[in-house]
Amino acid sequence: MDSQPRRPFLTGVIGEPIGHSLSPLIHAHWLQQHQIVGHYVPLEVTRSDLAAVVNLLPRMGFRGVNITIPHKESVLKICDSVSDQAALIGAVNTLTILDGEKIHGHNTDAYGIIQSLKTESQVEGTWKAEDGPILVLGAGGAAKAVVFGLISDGAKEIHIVNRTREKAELIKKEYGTRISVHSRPALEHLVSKMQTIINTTSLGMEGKQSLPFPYDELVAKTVVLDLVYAPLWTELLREAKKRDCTVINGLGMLLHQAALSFKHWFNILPTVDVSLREAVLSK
């Protein structure tokens, strides 16, 4: 008598909104390319659903699913179990269901940030945290893991601006003198003597205003990612490559970050490489 077929493996990707999303078309990719039976959908949920969606998901059949902007703070609050560094960072990009029951949570942004900054074309093999002064934009999840990667790779200087200072006021709490905050007019002394300036806030993304920010103070060579990744090449970008600044846009960043939640899911760490990348600029 035949055996059944196993049933597909079941991931996906919750945020709201989610229309954006390239993990769907980045995940599709590596399943096929590791002829692994599977899929990967998008999600849209609200705030006051996710609680019930992620406690469905053992329910479901999920492998695991990938957590995006608004809800990577509160589902740390929902999961069974959390990794000492998304405990660290305050916040969770990745749940693992454990024994098909237990919803365990990771942050793997942290690692994709560094992987992208030491990596892409642009910087590749040349650039160091602890070389320079680093600027953070914004103070949320995408900040807690940055700053949270920046200290781990041996960033001895940081300063984070913020529209109000007590989000980023309590990340200098976790991480003491390093940190240093400042609000928004700030900008105007600090740009010209960063080494490395990071946007970690959604503002420039497809749909969100713009991004204040003073262009002219920037310097040439200053490395300058953006993790927006709709526009890929974001008005930030844009003025600094005039500015012949070293640019990074966010794809790097978000592909890197896949890889390691595909390994969590099904312990292969998926490669980087030129025919993803195509695959995702095609869409």
Ligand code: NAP
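Having looked at the form predicted on its own, could you now put up the form predicted in complex with the named molecule?
Next up is only this chain, free of partner chains and other molecules.
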């Protein structure tokens, strides 16, 4: 008797809304590149349905899923276990199903940001978090992953500016003296002293206000990274480019965090290459 054909591997992304997500395109590219028969399914799930849907994933045959806005924090308490990194960041963006039944949470955003900085700063291979002071704008979920990544890579001096100062103070409480918290007017004298500046706020996104920033204080060669990827080239990056800064958009982080998720599911770290970037940019 013929043996049963192997079922395609199932992965996906859970969020609300999910229609805009680039993840299905990114993962389909790697599934095809590695000749893995499988599907990556976008799943629009409301807050009230999250626990029920996540708990069904093992029985539905999923190998794992990504978790995106607005569920990255609330999914923590649904997991059977989480990585130390996800627990410290307080957010999960990748689930893997262990032994066909247990739900394990990871966070791959911190890896994504550091890989993006290391591979895309013009001095490729030489950017290190420990090399100079870093300014982080924002203190939301993405900022927590960014600060974790920077501290793990050896950052000695991180300055945080956020509209809601208390949220920045909470991050400082976690990491101590390597973090300083400032209010917005301090930007005027901080910006020129930074090795790297990272915008983790949603300001500058399509449909949002622009980021208030003292552009004339920017010094040439400063590395400026904006997590926003819609649009790809924000006002912050355009102004920084005019002043000869090294500019990096949010696409690299998006691709690298996805690569580590793929590795969690298939034990293959796929490459973030030009053909993938072109496929995403042409969407």
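For the two forms, the rigid core is made up of the largest set of C-alpha atoms that agree within 1.5 Å on superposition. These numbers come from a predicted model, not from an experiment. Numbering follows the first chain given and starts at 1.
Superposed on the core, the two forms barely differ at residue 242: its CA moves less than 2 Å between these two forms.
The two forms, fitted on the rigid core, differ between these two forms by less than 2 Å at the CA of residue 260.
Relative to the superposed core, residue 62 undergoes a C-alpha shift of no less than 2 Å between these two forms.
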